[in-house]
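Just the one chain here, laid out as structure tokens, in the form predicted alone.
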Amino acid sequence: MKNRNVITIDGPSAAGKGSLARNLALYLDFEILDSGSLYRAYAYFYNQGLSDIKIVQAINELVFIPTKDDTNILYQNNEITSDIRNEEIAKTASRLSALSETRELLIDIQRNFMEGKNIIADGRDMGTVVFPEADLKIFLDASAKVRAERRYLELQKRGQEVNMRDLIADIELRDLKDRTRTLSPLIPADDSITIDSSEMSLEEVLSFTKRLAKKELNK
């Protein structure tokens, strides 16, 4: 028996999936997984040396806190929200996902997160692997320069310097990687509703999302 609703958000870096996500739980009131960051969270332990089962320890101590601005990451009271947020930390994440035993290790960690409780899931495989049954799954697009100009006042509001032609550059080939790769590559669930978010502001993907999810969850 179905014991809960879930909504998957997929698309590539910077395409607006964990705003959206954040803004549609707290609209319906739904916890959030951003897959994302636990991929960051893995490659922030796996950094400091822990071993898999100590890292798995770590990710599910894990506490997720959506705000309208951003998700705050909890681990053990204190936040780390900004140390797995670094483009060190997501190259190396990026990295880390290509490899199958990674993956393996994770994705019983999604399926089973926040186990009863609604669900919205983002990141880059929710609908095609993670959750294949969610009753809504959106595809979230943007085009490179787009997204490369989002991530760059993300970063910058986060203090951090980074040069726009480089993160141009850094998007296009992390695209590229995702597409084509053997191992859950990002591509749209075939009952998906793909997005594209280019010419759209937050507000505009909001309410189209939330009329679709007020249809899918209201049968």
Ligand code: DC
Second form
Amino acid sequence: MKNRNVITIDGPSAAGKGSLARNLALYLDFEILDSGSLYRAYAYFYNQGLSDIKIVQAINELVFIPTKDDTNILYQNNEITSDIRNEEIAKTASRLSALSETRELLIDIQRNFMEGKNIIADGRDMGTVVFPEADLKIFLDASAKVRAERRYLELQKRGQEVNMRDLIADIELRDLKDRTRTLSPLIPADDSITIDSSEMSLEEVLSFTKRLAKKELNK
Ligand code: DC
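Same protein, the form predicted together with the ligand this time rather than the form predicted alone?
Now the full complex is given, and it begins with the chain already shown.
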């Protein structure tokens, strides 16, 4: 029996999934599952030498606090948001996320996240693998250049210095790896709606998605 509504937002890095998820969640009063953060957290704890069992325990202890422009991540009362949202961790997360061991460890955490509550889940395989029965599936895309510009501003806001050329190259390489990996590759679900946000503002994407959500949830 269906016990909650799920909206999935999949797409490549820096396509604006997080901002869309946060704003839509606020509008619909849904919870957010930011699956990319779980893969980044996995990479972060892995780099600290934790075993898989300890990593799962640590991930289950994470506290996600959505704010207007971001989601803060706390571990044992320490804020670890910047430790997780940097390009080094993103690269490790991308590498580890291609392994079946990693994906198997994280799938139950994702499916059981905030059990019984309505959620918006964003990531790469939310609509294809983790929540195939989701009520609404969005695939949010944008050109690599536009995404690199958005990520640049985001990292700059956090006080992290990055080189634009390196950023575009990193994003393109990570996309290629995410799209061509054997397990849970980044592809739109057959029943998803693709939005190319290269030339759209967040407000435009948001109002289009709000209309879709209202239609699907009122069925
Ligand atoms: O969305 P993000 O940039 O925070 O994700 C970091 C990495 O985690 C990304 O390179 C691929 C991986 N990831 C994944 O494999 N599956 C997901 N559902 C979410 C993220």
